[in-house]
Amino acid sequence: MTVALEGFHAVKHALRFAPSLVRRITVASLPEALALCDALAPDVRDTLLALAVPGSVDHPTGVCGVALRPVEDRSVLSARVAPLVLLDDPRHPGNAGAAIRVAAAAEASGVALLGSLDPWHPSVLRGAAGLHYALPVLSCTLAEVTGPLLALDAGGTPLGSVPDNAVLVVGSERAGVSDEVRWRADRVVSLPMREGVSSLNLATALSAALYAWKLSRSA
C-alpha cells in the first residue's frame, strides 16, 4: 500500500529514515528542489535527485512523493527501551500527526492509537511531516499493550520519573483519558502548570512528558 508524501519535509523524512520505500518524487522545479536540499537536508540530495521527475505539484514547496507503507512493527507494544506513546481515541488528525512528530523527535519507541482514527490517514501524515517513517506507528487495543502505564491527566499526581519502558497515554482533545485507561493505569500523572491554566494541547503535553524523560535519562 502506498501513501502520499505532501511537501518537501514529508519527502525529506521518508528519504532520511526509509529511502528504500520511496517510489516516486515529483518536483515542480528541480533546481528549486535541490536548493531546498542544500539548505535544509543535504544528506538526502543525491537520493532525491535520483528519484525526482518534473511535474505538477499542488504544494507550496513544489515537492511531493509517493512511498510504500513500512511493515508494521508491533513488537513495541510489549518490549521497548524508550517510552511508547499511546493516543487514547484522538479525534483531530492534525493533533495526532503533531504527536507523532514530537515522539519521533524525542526518540520514543513508537506511537500507537486507540480508537477509530487511522494513524496513516492523509491528514495525520501531513501533521507528522513524514515522520511516520522514523518510528513504528500503528493502531492497537489496550489489551495488547504491556508495561507501566502512565496516563497524563490534569488531576493526576506530579509526573516524576518516567521509566524507559513506560507507556505514556494522552487522552482525546475533549474527553481526556478514558475510564478504561484510567482504571488500567499504574499511575495517573500531571504536568506542573500555572494556577488557572486547565490543560495543554495534546502534542504540547506529550512533548513536555517525553522531554522530561529524555533529559533525566541524559543527565
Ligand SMILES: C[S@@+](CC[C@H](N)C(=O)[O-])C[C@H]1O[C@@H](n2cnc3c(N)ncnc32)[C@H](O)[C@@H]1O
The other form holds:
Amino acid sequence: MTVALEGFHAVKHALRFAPSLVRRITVASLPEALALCDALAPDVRDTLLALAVPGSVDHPTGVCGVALRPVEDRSVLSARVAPLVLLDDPRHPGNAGAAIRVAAAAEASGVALLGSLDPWHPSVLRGAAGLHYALPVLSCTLAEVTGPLLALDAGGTPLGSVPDNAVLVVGSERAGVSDEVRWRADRVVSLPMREGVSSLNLATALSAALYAWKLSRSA
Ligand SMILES: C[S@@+](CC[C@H](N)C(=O)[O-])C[C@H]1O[C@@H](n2cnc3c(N)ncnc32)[C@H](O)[C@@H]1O
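Next, give the form predicted together with the ligand, keeping in mind that what was shown is the form predicted alone.
Complete assembly follows, chain above in first position.
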C-alpha cells in the first residue's frame, strides 16, 4: 500500500529514514528542489535527484512523492528500550501527527493508537511531516500493550521518573484518558499547571513527558 508524501519535508523524512520505500518524487522545478536540499537537507540530495521527475505539484514547496507503507512492527507493543506512546482515541488528525512528530524527535520506540483514527490517514501524515518513516506507527488494542503504563492526566500525581520501557498514554482532546486506561495504569501522572489552566494540548503534554524522560536519560 502506498501513501502520498505532501511537500518537501515529508519527502525529506521518508528519504532520510526509509529511502528504499520511496517510489516516486515529483518536483515542479528540479533546480528549486535541489536548492531546497542544499539549504535544508544536503544528505538527501542524491537520492532525491535519482528519483525526481518534473511534473505538476499541488504543494507550496513544489515537491511531493509516493512511498510504500513500511511493514508493521508490532513488537514495540510488548518489548522496548524507549517509551512507547499510546494515544487514547485521538480525534484530531493534526494532534496525532504532532504527537508522532515529537515521538520521533525524542526517540520514542513507537506510537500506537487506540480508537478509530487511522494513524496513516493523509492528515495525520501531514501533521507528522512524514516522520511515520522514523518509527513504528500503528493501531492496537489496550490488551496488546504490556509494560509499565503511565497515564498522563492533569489530575494525577506529578510526573516523576519515566522508565525506559514505559507506555506513555495521552488522552483524547475532549474526554481525556478512558476509564479502561485508568484501571490498567500503573501510575496516573500530571504536568503541574498554573491555577486556572485546565489542560495542555495532547501533543504538548506528550512532548513535556517525553523530554523529561530523554533529558533525565542523557543527564
Ligand atoms: C486536551 S487534554 C484532555 C482534556 C480533557 N478535558 C480531560 O478532562 O482530561 C488531552 C490529554 O493531554 C494530556 N494532558 C493535558 N494536560 C495535562 C497535564 N497538565 N498533565 C498531564 N497530562 C495532561 C492528558 O493525557 C489529556 O488526556
